[in-house]
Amino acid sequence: MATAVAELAGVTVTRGRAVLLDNLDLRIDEDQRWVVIGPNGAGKTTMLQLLAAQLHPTSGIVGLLGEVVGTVDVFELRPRIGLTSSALASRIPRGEKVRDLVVSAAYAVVGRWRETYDEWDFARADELLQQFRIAEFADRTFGTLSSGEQKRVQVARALMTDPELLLLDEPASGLDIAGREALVATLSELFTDPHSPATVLVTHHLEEIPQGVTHCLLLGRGRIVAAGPLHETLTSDNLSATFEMPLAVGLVDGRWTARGA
């Protein structure tokens, strides 16, 4: 039986009067590539956040490798994760050699200081940069990229320390179709990989799952619409209840698209 990686029971968040996430019971086993798909507002980054060690419940259980948040120190937590997000991107100085930004990883520090490295770490940024094609950038600045480019780094960056569980969030967002087919791509490769990490990824286009993604889940005002296997989850019926509009699903040739009906 695979083991799971993170699990929610009865999870919700309130800021306020405002309930970001209503009751979510969910479970990631080892094996799994979940993507999340949802409007604007549905609390997807929240649950992120949750999974990320980032962020309490106001109530309900989150498990994560085994411990439960609360109970554990998030800092021994949190380099067992991989996360990219716009958040995180935000931090990157442009200056930061690429590289550098992807061996600083392992020490969960963004911008080289005065850590030390060894072989090995450089040997692993240097083994995920050919992994995603970015190798000839290893000496460039980060700032100097195209989008696409930045957020292959971002994605090589967030494997650097071997995790147990890989965070995307809308990591294709604000790249023209050329940069996003070259990321669905490398994910791909990554997700169809059966030595990669559990993975989640967030989005709201299905233009952007890639192959190898498992399962799927539909969030909706804060409120799990329905969760599970891919091709059994993502359906017109359960995107249109998740947008609240007429919406149809369609397959071909291995990617995903969504209309209105």
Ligand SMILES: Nc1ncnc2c1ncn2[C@@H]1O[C@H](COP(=O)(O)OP(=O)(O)OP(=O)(O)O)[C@@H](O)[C@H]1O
Contents of the next structure:
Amino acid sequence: MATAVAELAGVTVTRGRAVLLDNLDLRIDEDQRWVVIGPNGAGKTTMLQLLAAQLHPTSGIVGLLGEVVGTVDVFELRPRIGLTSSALASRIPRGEKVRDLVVSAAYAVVGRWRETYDEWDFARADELLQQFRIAEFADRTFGTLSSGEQKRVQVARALMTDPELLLLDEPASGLDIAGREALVATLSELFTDPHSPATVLVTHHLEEIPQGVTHCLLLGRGRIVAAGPLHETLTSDNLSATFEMPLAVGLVDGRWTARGA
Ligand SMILES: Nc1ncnc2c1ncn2[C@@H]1O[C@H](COP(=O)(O)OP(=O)(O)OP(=O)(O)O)[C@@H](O)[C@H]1O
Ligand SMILES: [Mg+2]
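Form predicted in complex with this ligand structure, per the form predicted on its own context:
Below is the whole assembly, all chains and molecules, this chain first.
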């Protein structure tokens, strides 16, 4: 029986009168890779913040890596969870060297001068730079990279601590076709590797769903419209219900598409 890395039970998040997430129940197992799809404002980023132990629910229970959030020190949990988001990206110092940015993730700090690192850390960082095809940029500063290259650095950085749960919030947003295809290819390699961590990937584009994704969560207005195995869940009917408009889902050569029906 697979082990749950994350569990939401009756989770609600409210801000004033606004209900951002409404009574979510979800279980993510260690061998699962989830894609989360839903309209702007549906609550996807809010859900990822819960799963990253960055946010506490207003009510309900969030279980992460065998612990209940609120009963353990979040600083113990966070290094075991890898997160990339545009909010985090904007905090990365532009003048920092790529290798140092990846290495410093081991200590969950931005700016490697704050800590000391050992040979093992640098070997691990170089391995990740190779895997994400950014080794040639190791000595460049982050600010000189294209946005596609920066996205790959961010995912490599999120993997540096060997997280048990990897959370990717729109990693391909803003990329051109070549940048997107390179990132999708890299994520496909990662997701089909049986040793890679449980993952939750948020995206707006079905074309960005990598190979190896096993499950799909459709979120609309803070509620789960459908959740389960990818092929059963990502249907035209379910996507139409999520976006409240008629949509047709396609699948050609392992790549998904959606268009108005
Ligand atoms: N402090 C707050 N008070 C009221 N509403 C808030 C607050 N913070 C966030 N929201 C609202 O919560 C909703 C969910 O936001 P969230 O960022 O989770 O959406 P999302 O699904 O990630 O959207 P996007 O696709 O645009 O990134 C949005 O409508 C947002 O305006
Ligand atoms: Mg968002």
